[in-house]
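Just one chain is shown here, as structure tokens, and it is the form predicted on its own.
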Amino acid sequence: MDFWLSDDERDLQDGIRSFLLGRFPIDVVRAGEEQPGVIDRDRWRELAATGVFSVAADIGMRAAVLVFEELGRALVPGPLAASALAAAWVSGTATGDTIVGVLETLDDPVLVEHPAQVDVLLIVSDEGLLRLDASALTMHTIERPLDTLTPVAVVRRPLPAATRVDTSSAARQFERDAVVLTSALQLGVALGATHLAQEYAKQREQFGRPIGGFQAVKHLLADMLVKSEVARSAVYAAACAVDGAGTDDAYRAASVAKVMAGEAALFCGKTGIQVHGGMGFTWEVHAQRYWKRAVALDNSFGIIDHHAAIIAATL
């Protein structure tokens, strides 16, 4: 299994990073917190035009995780993983005209993210992959979600009838691939939080010198980097397994990636706030946004404990 990136893969990642810096800079993303809908439909279509929502199907999971790593680093809001995998069942997703989310019906309560903007919801069930129009749901929007860029609503039961669009094996594969893409987003969050903390430690001075020169801060930054790089290996390994480029079981590898990337994102988000000191909790500093996104992503497609139990069952 070769984790070294080819020239084409580096170009792909550099290209999407440059695009996101131009169209989704952090100040533009942050402005969504003050809007009724945090997803800018025009920018969503621009994102689709770069191939973000078709890269997994057209090129493969190894390319997709490189793209989603950058989306996570930039804190791009929206149901990215679901929309990137839904083209086979929902028209308009690849072009960005339709926003697709996932409804995890086994949760209690049942929650839906981006309730005001998602068009179609997919449900993974024992019966197969189901489709449901979001407008058919009765929902109560949570006024203050933890991640302001990930609005959430509670869905009132009973749920309306959904349409079966594919088999249970397809549903299971969809869920596995969504786990891998979500872990790539978490990796990007961890790397983004680490970079932000490093830059702050270089600039913030205390006792006449940058705080990055103090051993205690160096240790925090080193721990963040190590956590992120270990998570990177797990995410890339899962992508290789999904593409059939390794001997690992793809479902187990996906759970390993979700655990490692989830822990890295939560750790780096929290530690990044610590490096910034008391101001790390304030709205003016982006450090708290990385931690909040890490928590939101941890609850998507199975929390850390859920995937740890899956891994334990294979030992």
Given for the second form:
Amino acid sequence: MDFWLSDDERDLQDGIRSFLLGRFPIDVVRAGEEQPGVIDRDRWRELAATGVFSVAADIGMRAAVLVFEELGRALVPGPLAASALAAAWVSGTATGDTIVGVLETLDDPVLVEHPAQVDVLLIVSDEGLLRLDASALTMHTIERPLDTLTPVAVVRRPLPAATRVDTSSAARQFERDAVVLTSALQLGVALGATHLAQEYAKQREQFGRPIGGFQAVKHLLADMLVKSEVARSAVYAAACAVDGAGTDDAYRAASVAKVMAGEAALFCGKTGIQVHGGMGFTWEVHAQRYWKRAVALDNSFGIIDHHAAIIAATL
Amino acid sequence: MDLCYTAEEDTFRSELRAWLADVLPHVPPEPPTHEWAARRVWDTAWQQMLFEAGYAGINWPTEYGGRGATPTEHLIFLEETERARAPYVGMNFVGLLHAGPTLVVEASAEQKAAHLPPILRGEHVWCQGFSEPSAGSDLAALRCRAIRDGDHYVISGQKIWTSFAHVADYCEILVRTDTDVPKHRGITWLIMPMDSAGIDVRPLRTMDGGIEFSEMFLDEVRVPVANRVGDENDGWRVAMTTLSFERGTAFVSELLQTMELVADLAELAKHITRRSALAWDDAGLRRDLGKVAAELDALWALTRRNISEASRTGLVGAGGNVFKLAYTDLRHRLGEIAMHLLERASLSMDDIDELPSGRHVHGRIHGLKMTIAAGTSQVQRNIIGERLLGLPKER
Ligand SMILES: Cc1cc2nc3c(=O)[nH]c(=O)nc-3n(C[C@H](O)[C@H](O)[C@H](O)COP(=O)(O)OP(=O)(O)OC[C@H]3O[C@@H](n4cnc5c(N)ncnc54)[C@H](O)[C@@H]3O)c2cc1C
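Next up, the form predicted together with its partner chain. The previous block was the form predicted on its own.
Next comes the full complex, and the chain you just saw is listed first.
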């Protein structure tokens, strides 16, 4: 056993991080809030060119989670996980020409993310993996989404007929892998929120000293780090399980990652706001963006409660 | 020790209940949150109705238009108006619950006569100009300077997070009048008319996309010395009166609203399906909501204890800090329960058809605000640790 990043893995993560810092700095990402569709197609293709939508298939889940952690940290918007796993059923994903999302149809209301920009939707169902052109849906766009960088629309029933493209076990596997990639995004969100709050706590002064010097604030930040590191371990373990680099059950490990990274992202998101005081409640400061993305990602591929129930069923 | 109401209190309650039943059907629907002009009209109209019926300023002195009633009757008023889902104080919050009560205790007879009746009639909207960019938790570090020039103070500096500044007529403002003494000693409390020359109000966008508070830039704003409440350099003590009000009865309506929110969430859970099962069939959800409901009942009991203490001593004691900390912590957890119940609908800040997702998502965001505004939870804990438990200070 050697559960620590190899040099190649470290280089991969450093590489994607500096690419994102250069091409997707937070101010560029948030500028998307002022546009009707938040995804810039050219930038989506740039992501594709760095391998974001092919790394899982070409290298494996361990490499993919390292990349997705950085995408989460940078708050890059879009249906990243689905687009990165759809190459077998939808053409043009690896090059970034086709944007693929999912439709979670079990409960009402059915909400689709990035309604104006997603091209193809996949549906995980008991009959198998289904495929639908987004243009076939009747949708009502929500005026004020929680996360402005995750626009949503309500899909009206009845849903149009979808084409079955694969078996139910393939569908289950697609979903499992999407859960792992989403948990990696959540890990990144948790780390991003923590980093922002940590820097603020060093620099903001009250009572003549940096607020990070108060134990109350120090302990909040310490809890953020603890949640993030525990989550990181769960996410990396799930990636190993999916890659068969270990004996853990990949389905259970995926749910564990989603629970732990989901908790970490939500906790770090809200605590980051708290550490910023009044600033945290403003639109301008990014603290709120991490929390909102944490909520959006918790609701992708099953919320914490859902995955906790899956784990409970294995006990 | 008992929780019984006297015959007079019962009469007060039933008369109020009858009045509410009478008038509420004629109140127009509430304007959208961020339509400030329409909201001002609406808030003022409701306050006028209360005033005319003798229900404005329940516990304020009668000579200034109040009812002169007991704190218990005040509590009954808050309880009944909330139960009847009557309009809340809205932008009259600062006037009715912060500045007004401070004026009642600290202002001169002339100041009271000039300001209390218009607050009660809903004619004057107030804001609170305490916080500054470098003076938030450390409020006493405020730097906004007021220099005496004859019978005026000339104010220059910056305020921030001033709720309602963009609609207010008056501001209760804290200024620095002496820089050579320890920070708490050189502060003065002034009434600043918001139409004075030299005030630049710049609204700040909040995380829900709306406008609630502003930055306020003050450039040689002239305020008459006659507008000073309390002595020069005694403003910290005056301000602490305000803050204890803020932590006293100001949350009663909120608490009751939160009880309704819990009841409504339970009702919602009985009608929506999650993963093909009725949401209410989830024992975890029922337990979580049950716990929150228990806490709310206990906080309602705490409120009545606090009010009883105030009736006896005339002051809101430490119970105010206990309440704020416990209540705001609960709002975070309740918000999270609601978001989990909504699941994907929580991605919308608007209601979706019949589903009140917008209400509950805004409720969640409200929780995020409540642990920061009016003294952060960390500061509340410091106060409890230092003042109630007598523990040594960290700084
Ligand atoms: C929605 C909203 C409305 C508001 N309305 C008004 C208004 O109308 N008028 C007005 O004057 N103000 C208003 N405020 C300001 C509010 O009172 C301040 O935001 C609050 O006191 C915190 O100050 P700050 O924002 O400067 O945060 P900071 O004081 O910078 O706090 C940052 C972080 O440090 C922590 N911290 C600071 N000092 C300590 C310490 N000694 N020990 C431990 N932790 C510490 C805090 O808990 C927080 O987590 C409003 C704020 C909000 C969010």
